[in-house]
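Listed next as structure tokens is one chain, alone, in the form predicted alone.
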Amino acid sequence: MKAKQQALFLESLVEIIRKTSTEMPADVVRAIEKGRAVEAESTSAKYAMNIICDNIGIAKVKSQPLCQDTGTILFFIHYPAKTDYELMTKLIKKAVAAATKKGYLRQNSVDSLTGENNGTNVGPGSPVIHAEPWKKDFFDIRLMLKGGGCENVGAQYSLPDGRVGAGRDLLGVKKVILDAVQQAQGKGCGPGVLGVTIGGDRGTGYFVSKEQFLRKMDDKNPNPVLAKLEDEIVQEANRLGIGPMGFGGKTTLMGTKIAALNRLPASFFVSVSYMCWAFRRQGAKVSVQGAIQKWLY
């Protein structure tokens, strides 16, 4: 990239960060509004959903973060094969530091050994960048900001699991997913969304479970078995009565997205990632010149 391209690419990255942090995607807003509509008037659940909706509107108007915890910064990128990867990652980190300085990201990232905060959100493992080359002549840049509260209530199970009577079958898978919801209660800032991986190894399972959050809320899983399981998990979770923020109510989950990976015969992992109501995910198609061409959500 020439200097002019670098400047435009950097500007586009900062705008992607701003929009992700301050504006809820339309598909998520629809899911939240649907949840608010089913909660009874004069209940704590209805009050919580009203506050959530008010917060979404204020954040967008003021271009301020939707939540004080702007979370782990996760990039998922496809880039033209001829791109200078080292330069691209350097510009991403520069954009994160610039967005932090502008207030689009809070100064959240700290050194795990010393507790030191350098105020930039840039350091070992921050931001997280998953990037793959492709043959297309544009960048597909998707960003997820995943808060610490919802990250804390993620869970991974190894089947069979005698604690919940879960065997190595789809019924066992369902049991452990619902157990994760039950254990989370209101601590993950619900109503939440689950990303789940059946199979894989421990590391890949968690990675792919987070990738599920890149799917739109109203999409349908192309695998009919998984599509049915996604619907059943949401329906059964919403009968648990946990509700928004754990206050009770009908909206414990807004959605569940599930993927399945091959596994070794010795292992049967189910990896569950939890996303809070502040479902901050955005993406853009960016030209090789560095300009945003299209928003993806």
Second form
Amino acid sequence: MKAKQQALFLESLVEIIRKTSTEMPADVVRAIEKGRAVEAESTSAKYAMNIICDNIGIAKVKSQPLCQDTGTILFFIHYPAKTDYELMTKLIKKAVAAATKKGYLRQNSVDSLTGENNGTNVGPGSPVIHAEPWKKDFFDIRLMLKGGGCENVGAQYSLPDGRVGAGRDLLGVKKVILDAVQQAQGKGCGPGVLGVTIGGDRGTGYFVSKEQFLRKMDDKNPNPVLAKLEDEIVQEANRLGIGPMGFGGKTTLMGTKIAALNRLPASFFVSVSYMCWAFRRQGAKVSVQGAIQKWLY
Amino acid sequence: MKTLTAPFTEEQVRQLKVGDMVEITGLIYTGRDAVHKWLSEGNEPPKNEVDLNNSIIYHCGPVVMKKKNAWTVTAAGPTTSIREEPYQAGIIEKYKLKGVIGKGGMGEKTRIACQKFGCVYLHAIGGAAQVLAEKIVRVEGVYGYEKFGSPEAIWKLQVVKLPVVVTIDAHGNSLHAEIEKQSSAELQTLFAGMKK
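Mind pulling up the form predicted in complex with the partner chain next to the form predicted alone we just looked at?
Okay, now the whole complex, with that chain kicking things off.
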């Protein structure tokens, strides 16, 4: 990459961060509007949903973070195979620091041993970059900003689970997923969306559960068993009555996205990631010259 | 919709009930994990800068920018309150706090302290950083910026009509305990219906 290309690539990355932090993707807005419509008038649930909708509007107009917790910075990237990988990651970190300086990201990354915050959001584990080469001649750069409140209510179950009464079958899987929703109550800033992995090892399970949030809210799982499970989880979770912010109400979950991985005979993990209503993810097709060609959501 | 101007009197606080939608005007202080730990270790901020007596603490780590030598809050939603549960009751007692603003609710110790000392837990809308930032009309100061870092510092804020919902009142009621109980019962009903 020549200097001019690097500058353009950097600029595009900062723009992807800005847009992710300040603008809610259209598919998520539709889901939130649907949630607002079903809550009864003069309830605190409706009050919460109205404020959420106002917030989405103001953040976009002012180009300021939707939520002050700009979250774990998770990049999911496909890059042309001949790309200089080290340079690419260096530019990503530079973009994160620049976006932090501009206020699109909060100074949000703390040294776990000393408690020190260097104010740049760059350090061990931040940003998180999942990148794979591919044969195409452009970049696919997707970004997710996942707040701490919802990250904290994620849960991983090892079946069988005695407390929940969940066995090593699909019924058990369903039970632990619903249990995770009940345990989360309003702490994850609901109404939320679940990303779930059935199977895999512990680390991959959580990773793939987060990857589910790259799917559009209104897509349909190509696997009919999972598609059915996704629908059932949403319907049943909404019977729990936890509602927006845990105030009580009809919309507890706006969606569930599930993946299944093979597992060891000895292991049966169900990994549940919870995404808050402030579901910030965006992506762009970026040319090898470094220019944004198309938004992906 | 009720409106309240800070500082609240104990009488005003005792009139509030779980489920009340309230708009707050007046002075509030932010304080989150580092500050709660620090206060509970017996430390005290200088009173001329931060007077916590009878005040309201907001569990919030705002995004604050310095423009032309003046602080501007650009995002200011609540953070999860339950992390302050080990410390909150002691701080309510020591400073006779009249209100704690946050999100996600708090536990038994805080519920009891609210009842005993005349305090309420006010639930702001999590994630609504822009709506809430617009209600902050002035930053009056900051304490511990270097020591705690910007999100963790104590910001002294003047707010106008900050929207919240009372979810723990001063009469021993907690909406969080109620919803937890109801949803737990409903989950068991769902499980019972799933048996093959």
